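Take a look at this one chain, the form predicted on its own, written out in structure tokens.
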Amino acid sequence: MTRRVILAGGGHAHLAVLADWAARPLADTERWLVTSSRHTAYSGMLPGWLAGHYQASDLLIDLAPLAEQAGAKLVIADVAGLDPARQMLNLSSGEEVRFDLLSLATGGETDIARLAALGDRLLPVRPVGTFMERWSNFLGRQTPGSTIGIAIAGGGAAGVELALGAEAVVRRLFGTASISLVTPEAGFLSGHARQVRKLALAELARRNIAVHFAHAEGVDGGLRLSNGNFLPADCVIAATGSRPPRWLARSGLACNAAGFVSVGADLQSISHGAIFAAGDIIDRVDRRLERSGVHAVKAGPVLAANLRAALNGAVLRQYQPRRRTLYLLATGERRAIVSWGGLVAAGHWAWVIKDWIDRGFVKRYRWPQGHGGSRPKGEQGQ
């Protein structure tokens, strides 16, 4: 009998997945990848593409000739809603699809609730694509000599990298900008070592960026602050984290508080065993775990193999995390900051090595092999 098996979402632990299926084609399955886009962004590369040092073509996966591959049928729809009890699977196309197995990697929203009254000055980090278009947009728009407001709202890796990557490219086509970066102290580079966070503030100091210790909320023409200042902004760009899918909360699936899937180390579904997930839409329930895309990387081949072993009735694997973890922070100016537990360093280097991991991901899944495959429409180099 044909099993069907559904991919939902294009994120960086399907493609994985994908690629197993490519290598070892699954018997006697029917295989969707149902995605909202054609092409997925490798996250990891948006602060240099930011920065200028990449074109988009640089770190988009073409997933139409990688689903092809993989025997799976691409759909391009966003995921409206999920049955698990009848394994049925909504789609915003207004299809009902049911599957056997299901995967879940559809990546989180940007919290924009405190940000919204911004209007069209506030560009979402997600998705990704739709910010690079926007981004490049607002860059288009300025003018030579003119004074631009940029605030960058969120203190995690990414709102860092991307602070400092705005500053670069601003600076090399404009001369001059005003930059800030908004945060909780607390949640500056949250979990990072303590000598990461005194080189990033050390960076962003010398770079002439403005750190401000407080909460945001978006108002007319810029930020108020939870100190009382008012900070004056022309764009606002929101890493402010990641929220679920409303979707999922109304699903019935296991979830925690907050509305992320509740899953097991084996990333199956706590409740509902014919359905796992990976990314940043899940809450393990043995340990806590970042929501990083370090993460949804290291769990790719655990999920891909775990999916098969469903399908065959073997036993699961688990991904537990190393307990050191290569952390590598661009700075926006062909360096990086890199750290292995309280090891940390600096400089170039550490940029040469990040561009390489980088573009091997990148290229590790490009089918043909090696290839870009198509470009994509309306691609905004920098």
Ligand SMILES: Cc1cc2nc3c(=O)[nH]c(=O)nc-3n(C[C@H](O)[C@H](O)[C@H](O)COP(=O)(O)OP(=O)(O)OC[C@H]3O[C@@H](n4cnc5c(N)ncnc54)[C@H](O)[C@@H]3O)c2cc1C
The other form holds:
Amino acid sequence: MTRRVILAGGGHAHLAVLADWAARPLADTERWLVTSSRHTAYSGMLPGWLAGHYQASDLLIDLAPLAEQAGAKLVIADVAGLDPARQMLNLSSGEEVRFDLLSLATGGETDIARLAALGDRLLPVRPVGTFMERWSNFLGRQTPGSTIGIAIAGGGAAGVELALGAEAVVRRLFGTASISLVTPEAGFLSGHARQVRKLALAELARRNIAVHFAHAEGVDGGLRLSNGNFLPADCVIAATGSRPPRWLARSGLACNAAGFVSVGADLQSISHGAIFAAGDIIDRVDRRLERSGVHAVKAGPVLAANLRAALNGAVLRQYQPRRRTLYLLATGERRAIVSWGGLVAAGHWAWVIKDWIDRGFVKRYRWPQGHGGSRPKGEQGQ
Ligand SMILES: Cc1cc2nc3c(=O)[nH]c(=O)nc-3n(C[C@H](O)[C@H](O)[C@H](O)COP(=O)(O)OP(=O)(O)OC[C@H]3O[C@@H](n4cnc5c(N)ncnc54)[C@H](O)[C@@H]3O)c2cc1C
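Return the structure block for the form predicted in complex with this ligand; the form predicted on its own was the one displayed.
First the chain shown before, then all remaining chains and molecules of the complex.
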């Protein structure tokens, strides 16, 4: 009997599953990849793209050849609803699709609840493709010699890297810019060693990026800070962390209080055995796990093995992250900060390693391997 296996989301966590299917066909299955867009962006290279070191095609992976090689039907649509008891998925096209096995990795959405009043000035970092298009349009509208006010809301690794990347390109293109990073102090590179925070603060200061330790609220023309100050901004990049997709809350699938899918170490839903999940959409019930690309990517092969095991009634594997995770934070001038537990370093050499790792990752998922893939529509380098 043919069973239908659906992957929802074509991002970091599912790339390894597609590669697994391409390498070893999954017998007696009909495979689908349902995802918002044909190209998926490797987020680790986004700050480098912003800084002008990469073309869009360097970080975008074309899912069509990968899905074809995996024998999966590519459906470009958003998941809009889920009925886990009936094993049905609702798509934005209006279609209702039955599944025998479902894997959810649609990532998180940028939390813009406090920033929405900014209207067109607000650039949420997700979806990444939309962000890239809107940022290019924003730069295109600026005139040389003008002083541009840019604020980045969110002091996680993404916010810090984007602030430094934006500074590098805006200074090069327009000469002057007023760039600010707004974050609650507790959220500034939380989870990284004190020395990493110190290095990042020194780099932000050296590049004249003002850091405001405050909560930000979007108002007409800029940000109102919790310390009472007003920060004018032509553009606010929201890197404010992930919130779960809204359709999950209505689904009846077991989720944590914040609304992320509750899974065990085997990435299986704790309430519905036919559903697996990985990446930013999950909450591990057995341990705390950062939402990061590193874990989404490293969980991928375990997810691939467990989808096979679930079909065959075999024992599931567990994704157990290493004790320390390596992060390389791009600082916008072909330099990077290394953060690996308590080990901290910085320099051009760290950028060279990051560039090599990142390009290698994207190349691995270009199909046929090493092929450049199709050029995404509307690609714009800087
Ligand atoms: C600027 C930036 C820089 C980052 N840098 C790093 C880094 O250096 N290191 C690191 O470890 N982490 C980094 N991260 C975090 C990392 O990007 C995420 O943790 C990772 O992408 C999560 O992988 P995922 O597979 O869960 O989701 P994603 O990779 O976001 O993939 C989600 C996929 O689902 C699709 N999708 C979304 N909604 C739907 C829907 N409703 N229906 C169908 N498809 C949908 C999307 O189009 C996409 O293909 C960064 C994040 C940002 C924003």
